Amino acid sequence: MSRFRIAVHITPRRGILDPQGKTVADALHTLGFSTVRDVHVGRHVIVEVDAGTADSATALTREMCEKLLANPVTEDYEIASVEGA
């Protein structure tokens, strides 16, 4: 077994209302940032899981996303990067 070390990216799914991100874009207009067209606010999670592979982790992870990190009606996620830890 080894220790990997894997980034997700969770973010609202298009279409779907962002409150957060619609301020945050709204924000940006008022500092003088008036090319940003959106903006979607969401979460990067770290995960480290004990596992004999690589893909075995990133199996593990997604199911992990699919079943608590992640709404599935309202999010998409997004496994970033996996590394050795």
The other form holds:
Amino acid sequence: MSRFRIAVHITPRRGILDPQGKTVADALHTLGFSTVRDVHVGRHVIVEVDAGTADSATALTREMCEKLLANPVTEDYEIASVEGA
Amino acid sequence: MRFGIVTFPGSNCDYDAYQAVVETIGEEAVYLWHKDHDLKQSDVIILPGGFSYGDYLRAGAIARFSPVMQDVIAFAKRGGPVLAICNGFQIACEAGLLPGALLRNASLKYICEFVRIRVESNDTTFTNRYAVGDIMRVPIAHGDGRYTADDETLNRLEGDGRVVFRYAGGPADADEWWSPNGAMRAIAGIVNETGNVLGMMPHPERAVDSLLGSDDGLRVFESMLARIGV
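Condition change, the form predicted on its own to the form predicted together with the partner chain:
So here's everything in the complex, that chain up top.
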């Protein structure tokens, strides 16, 4: 068993109204970042888990996303990185 | 008839629900602790409002896995009546008892005020004492009440007559859809396919006496008594 540190990005699904992202985009425009086209605000979750291999740690994290970390109705998730911890 | 009211860490409308049951329709109410696997032989379960588990991760996401919820889910799947109010509605969606999800209000603001809702269906366990089109004045108090589902789900809900309450406009245009939180199709409350689980963001239990500003929610409890009364 080794310990892995896995980072997960969870974002509102495309097409679903994201008022927080829109508000941040508006603020960026106000600050002069006129080329900003879209902003989405989500969550960044770091899970440390003991597993035999990086693949099994990733598979386990996917299962956590499906069951709890992300809401399959409104959110998408992406495993951003897997590192030995 | 016994109402079981679940108390999660962070529930804050459990006592309101208790009072609504005991003082207005004179039935028995018991509290159900979130860590117990014991529904105390309740005839109806109420999932009350509040901020279970601090709304961590997503409103209702953690409560859905608490021990008592496994029994509530089994109870609901057997056809047992469940009234899920506010945070309870969020928990019921997370638990898959109801379709869709409740997202952050479109205004990004917590809203605490009386609103008007329209009864869209009275062919339910929870609304049989109302007439379709009745306008109720009831409070809402939530930060995450924007009902969201895909078009297919919304069409099915409407087609099956499962949209029970919609937010209604001001006095002059009570039939107009208007949503304080950005809910899709102004949906304020829905029932599941078998009609035994009602989820609603407004608080009928806080509108059971004119001293509270309105008694328009009273008939939700009277409806349950009329339909389930044992």
